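Here's a solo chain for you in structure tokens, the form predicted on its own.
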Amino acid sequence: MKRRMISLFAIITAVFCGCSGFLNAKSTAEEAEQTNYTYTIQDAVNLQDFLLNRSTQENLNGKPYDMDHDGVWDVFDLCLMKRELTIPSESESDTLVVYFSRTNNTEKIAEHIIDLTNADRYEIEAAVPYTDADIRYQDSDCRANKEQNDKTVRPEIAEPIESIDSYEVVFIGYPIWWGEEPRIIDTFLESYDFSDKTVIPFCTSGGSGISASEKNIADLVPIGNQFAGKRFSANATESEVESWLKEINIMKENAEEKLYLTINDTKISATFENNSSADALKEKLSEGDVVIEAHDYGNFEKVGSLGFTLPRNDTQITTESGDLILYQGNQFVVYYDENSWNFTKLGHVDNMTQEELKALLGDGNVTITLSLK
């Protein structure tokens, strides 16, 4: 799901004064702990207090706060921790892809739909996971056989999505079990109101069609508008999924192509500007990633050569932190502060404060990789 960052505290900006604390190198055990650690608001408060040389509520010895594994607790670690602290929010997308995938075949199709439509995702997981023995169809006494033979069974979902109210279009994906949708799909459908939704089923199977499950879905709950579904084989390609989405006029209506920048092994997203320059950059990136060696200029930007020329749409603008600029047709600029000049705007970095962007870009030269994925 798309996420929004939790606001830590108004004083968080005070942290970005360059303070840092030095640690001893972490042991292998501590690094393993960090991999499985779930960060909380209190962790962010602890690290913030540490960087401000305040007393902390907890003993911080052994805490896995070295987020970038450089042996130092510093502002960049706090930035990374802040990005870890996310909560579900009302999504910018009006499309949700819901799927149940016991053997990952349906998940692959769901991934293609998500990539092509910029949809949110929700994976249905059973409270009691299905084992290989549970779906051994040769065994008449296996769990799935019993469930499929009883249309009243409703397997419990492990972590139900809180609401689907903000979505207009809901894709529902599943494997075909014994000619129909798994009963856990029925659990999901009966848990929410689809009376004003567009529902689009899709499934994976070795040979069985989708028609029986489509009818079951239509008969189970009131649905605003149910599109004809699509069956895919386990090895269906993204181009096959794309062709289907174009047939039903979904992809064009919902897709918003994003620009991705990888900086110091951290990938961030940006929204393209609506102009011919940005369109030309998209076309170039469709041929492959572009690597830029950027240097600092004027204490307000990182700039480097694209290695090719794009059409210009220069206007007099004052930049903001996060603006992505084309300069002289062949220079790519990431602004982390203000500057006024005749520029072509290519886009803007998503959901990143000035302090976070500065910390990510660092001092001196930096390698920036541009991509569409």
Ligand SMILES: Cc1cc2nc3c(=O)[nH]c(=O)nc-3n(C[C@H](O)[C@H](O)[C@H](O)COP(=O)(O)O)c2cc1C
Given for the second form:
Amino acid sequence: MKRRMISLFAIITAVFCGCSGFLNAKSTAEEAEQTNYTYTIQDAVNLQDFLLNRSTQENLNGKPYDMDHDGVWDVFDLCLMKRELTIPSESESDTLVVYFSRTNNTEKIAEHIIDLTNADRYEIEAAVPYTDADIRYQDSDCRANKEQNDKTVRPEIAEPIESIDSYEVVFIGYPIWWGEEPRIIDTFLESYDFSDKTVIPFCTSGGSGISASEKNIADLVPIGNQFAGKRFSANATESEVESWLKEINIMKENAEEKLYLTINDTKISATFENNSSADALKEKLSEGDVVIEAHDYGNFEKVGSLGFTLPRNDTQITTESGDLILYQGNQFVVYYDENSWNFTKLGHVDNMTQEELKALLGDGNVTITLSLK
Ligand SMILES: Cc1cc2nc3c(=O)[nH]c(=O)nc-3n(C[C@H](O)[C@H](O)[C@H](O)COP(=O)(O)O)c2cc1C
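Condition change, the form predicted on its own to the form predicted together with this ligand:
Entire complex below, previous chain first.
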């Protein structure tokens, strides 16, 4: 959620404090620097003190505080700076691609994943960067080799990401070093809580597979759901990455959305019908699961109230086992046998025989939970 707040203090300051400081025109280089500058609370304090003519210990020469580029530091700059400080990250993605890449091969794969999933990016960089000599693996004494020989080494990360709480899915990419993940990946994993995350490892290598590193990752920290990882060659194309993402059903915008029915602790999937009734049901389920207390009717169906009304697309249908039907706009029906009536098809249960479905539904009343996950 984006919050756009200008703090009360800044507004009061803007109204009551009329003083301003005049600056010399800035050079283009300084302005360019300003575009990438990340403001801190200390910057706001510095500017505030400057505007109030309070002495400051800070040397403010060259500070990019002319937020509105009018050649003057004034209260409007303070307002703009405070607004920048109070607007949190604009990201709305639930997917993060984290990677470590010393010679940029893994980075290229990470970029394909980011492009294809609209994920956010975080590159792990070492506090003490790896030099070429550090990764010269032919030299048995090089830093990378020494680190890989000691499972307890945890190289420090330069700028750790503050939190991964807002992400559900975290891709983790790395080069294979001596058959395993570089130890800095272990530093990353041990720094956050993955117990409710889906973690998807990927790597590049000269030929070695991903399995040893996958096992290390699984053993190192609790992970909610770890997907089988994927090894790519250094020159893998975007379409190879795309095929993999489709295989694991992670390209959400392209993936077919499924309906799930939980019946007596067993979750089965179904395919939605292509109509406005099914779309409305998806919409409803995106707000939360729907629980239906269903009873048996006519020895061919389980039926129960949805508790809300969906648009109808009624037509004469002869049902088959597995059909999911909307009856009178507000009843959800699972058919396990034939019936002909004028009603709306919402979908069909995937890959279940009539016997399997009947056995799952049982004889009498049954609770059916509908969900999108
Ligand atoms: C210290 C070190 C050890 C390596 N060990 C292996 C290995 O065991 N198996 C392998 O196939 N490739 C190995 N490689 C090659 C890298 O995995 C490969 O070049 C990778 O694509 C580099 O990724 P990057 O550019 O993202 O750093 C090693 C490279 C280095 C620097």
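Positions refer to the first chain, counted from 1. The model shown is predicted, which means the values in this text are computed figures rather than measured ones. Whichever C-alpha set is largest while still superposing within 1.5 Å between the two forms counts as the rigid core.
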| property | result |
| --- | --- |
| Asp120 C-alpha moves between the two forms by 2 Å or more, core aligned | no |
| Core-aligned C-alpha movement of Thr271 between the two forms reaching 2 Å | yes |
| Yes/no, Lys282 Cα shift of 2 Å or more between the two forms with rigid core fixed | yes |
| Core superposition result - C-alpha of Thr309, shift between the two forms, Å | 38.0 |
